[in-house]
Amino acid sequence: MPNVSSNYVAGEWVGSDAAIENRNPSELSDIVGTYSQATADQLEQALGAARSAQAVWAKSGLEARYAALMAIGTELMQRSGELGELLSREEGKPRAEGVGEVYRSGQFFTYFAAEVLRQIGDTADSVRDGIEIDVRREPVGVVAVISPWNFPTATASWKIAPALAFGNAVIWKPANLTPASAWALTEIIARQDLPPGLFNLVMGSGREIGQRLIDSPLIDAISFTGSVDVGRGIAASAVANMTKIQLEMGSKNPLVVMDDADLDLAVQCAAGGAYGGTGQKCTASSRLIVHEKVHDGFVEKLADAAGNLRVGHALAEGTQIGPVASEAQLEANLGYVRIAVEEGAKPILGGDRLRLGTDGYYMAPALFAGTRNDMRVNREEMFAPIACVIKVGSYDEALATANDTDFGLTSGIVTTSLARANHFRRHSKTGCVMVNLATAGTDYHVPFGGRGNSSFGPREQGRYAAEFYTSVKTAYVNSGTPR
């Protein structure tokens, strides 16, 4: 059985002199595990066993990848339980989120294991006679896949799994907080029957291990999960060596509540949108777009809504917020708290650190009226358990209000109007779009990723996957004339 605390390189559990203490958000006190640093030469064993590597995998069979697939994602499923208890214990978010989160993994895997079997290319005829055209694609090589610590099983397996199906190595370097999880999917990949150095697992630094990394000539494609400041530097280095990319990054959601709207669901989908995970998700709506003629019961029936949530120990029965997932970011919310304040925002209710029955990063969900577009709680992405409300006059005021942002991943409005639910499904800015829905949650099958400062490359998930982790190859034949 490999040291738990290792990193896994080139088929080997290996461990360095360097290491990092993971505790619990939830109990402080509460270690779950030590896990090794990679160092620099373990990274480049690693990408040279990659390239290695990953040449056998281009040639493999097929149903060779989907039966590696096809285990990874019934174990993940499988061990959903488990495996989601241990994400919760690491990350904060509630057990049942965490059990969803891996389980959902599982599904990411079998999904790619059934693409295996469909990637069937075209044919055509060339505008010269005799000549046809055969048009497929292939591995796009090595992919570095960085991937964050709010989803630290899920975002990594919509990556890993289809770099994987279509015939690529992988190096994954997960977020530093939530090492636990990242070995744990590790320890399953390292069981299937692969190449050894298709898949390794190097855990360290973003500024260490991660800029090795992505500086790398060896790597032919970077998978980036991160913040706005971090996929900007990935794009910049990646050009000098002409690196293909594909960076999700940034958000600030709205959320519409038209005149119309059923009261009941549009609170329902702001406070699962604005506080579900701790509000710490991309996809999370923290500016509420309101109609002044709805606006004061909205507020007031969403206040008593969040002041009812259920802070806790992520493993408690009953919790419906954890904890933040870090100092750094407990710290970062209260800060944001403070300029929301300072910038004139009314506070409703929340916003401050509570002290449970353990020492954990515990903040009380906060909610703020009387907020305006241009504030800084409206501009930039927080990743906090906090929602501003934004009044407007009409339904063109609040498609324009929610369109000015430098953000564009995910929207929603709530309203019975067809007619505005389409105008709003077209014209909305964004990448995703949700009807009478949080803003939070997507499937796993079709397409996802945003516009402006929230996504750049092509999309993930789905078949459109495909678009990132391979390269068309366009051959033309002239077979000659039958004799």
Ligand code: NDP
Given for the second form:
Amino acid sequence: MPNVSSNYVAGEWVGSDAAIENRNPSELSDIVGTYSQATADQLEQALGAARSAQAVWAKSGLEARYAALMAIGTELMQRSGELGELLSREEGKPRAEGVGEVYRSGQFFTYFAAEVLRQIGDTADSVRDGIEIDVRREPVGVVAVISPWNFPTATASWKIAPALAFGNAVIWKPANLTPASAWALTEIIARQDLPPGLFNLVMGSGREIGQRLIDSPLIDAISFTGSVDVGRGIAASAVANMTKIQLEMGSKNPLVVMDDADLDLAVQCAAGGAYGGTGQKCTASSRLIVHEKVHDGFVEKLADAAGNLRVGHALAEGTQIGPVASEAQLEANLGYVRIAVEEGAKPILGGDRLRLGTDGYYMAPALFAGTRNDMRVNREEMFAPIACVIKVGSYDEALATANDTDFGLTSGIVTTSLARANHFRRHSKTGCVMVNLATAGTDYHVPFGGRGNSSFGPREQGRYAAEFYTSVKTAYVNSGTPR
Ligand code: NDP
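Could I see the form predicted together with the named molecule next, after the form predicted on its own?
After this comes the whole thing, all chains and molecules, with the earlier chain placed first.
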């Protein structure tokens, strides 16, 4: 029997009869570990313990919360090399990106440690004489955190850190594809001085343990990042219990390249945005909207750049694009390559499965030209290293095309015109907009989120995170002292 990594429930590490094997997508013979699947009973225990622990934590005082978050963040940063390698081994992103993700996760914890001490409310005079008003934030209660596999540590950290900072308990259901990173973060959190049950890890399939978690009336709030379909299901379940929700879902981010753009910069933004993280980023640039005057030169340069990207084992020196994370994702990606061809897109480069030195889910980054915005490959999120170029004749057409989507997470424009950059910044219908930058790549201290099918509920990250993780209370006090 292999060593099975347990779940963490009510302050104890607990095993179960069911476990899954976690395989390295760069090298399928490499088993990263075996992870226990939480039972329904364990989830019930977690729910009960979280409620009691939250009441203790809410009274624990600011410095206890600050100390715990600082310790978690500091350890993540100090161990980012080791834990980043583990992340890359199970998810497939190049080692530098895995290390960067763990370091960034540490920054989410230290940022929210500081926010613990910055919880300052408002005061107001009443319209009635002798009455004073104060408005303060209180914890929302027990928060379910449901996270995806593509940023297994960072996404979870930007939810868990504010949840704990604002005095809540957490039950975390990570993606079953990346349990090693979840377990490693939990192991750090479990060593802190927290009330037993304040933080719980329940690994298992989304359809089973995840669904039970979101259906529970004992949950006060659900923070979810994942696909639109699952997000819709969560919203429907939450309504039944009047649970507060925050959903971050898919996207179809446009990068506009104008006729006055610095083409080298445009290519750098497009290649990084479309192919970085094997295209498995919710902020990836999958629609490249290019002005006809620079179209041919841009496509040629991007094909060159994409063709030179080194696809390989996530942990090999020099790898720029790791494998696709799973077999199902690879099949879906290759399916979209076929759909693009069937829809009449012009294949410029890549799109094939690659057989490299190790047996993994490798794919050559793909570039298509001659695509229209109404094609499936430009409407549906692919989550793949596939970029589609749409040729346009003017800035107005570029903006209209960029905004013609069901999603609205990020967008970008490459231009040397300040006027156009400003116009785009104001009129792009997305939550985040980039000028002369890739659509992917955001900071940790400012709000993150989108519009349309990309997001639902209050923003994540930065000071805006307080909206979701707290409930506002307005107190009226009749002090008996007239004005
Ligand atoms: P999924 O929606 O399939 O899964 C996300 C999480 O939800 C996983 O933990 C999954 O568990 C769980 N889950 C699945 N079904 C249910 C259910 N019925 N009830 C409760 N939980 C459930 O997304 P992926 O993991 O495939 O992640 C990729 C998606 O995430 C992409 O669409 C991407 O755009 C989006 N994403 C969005 C971001 C944003 O900020 N907007 C950032 C990063 C990713 P399990 O995996 O075990 O089934």
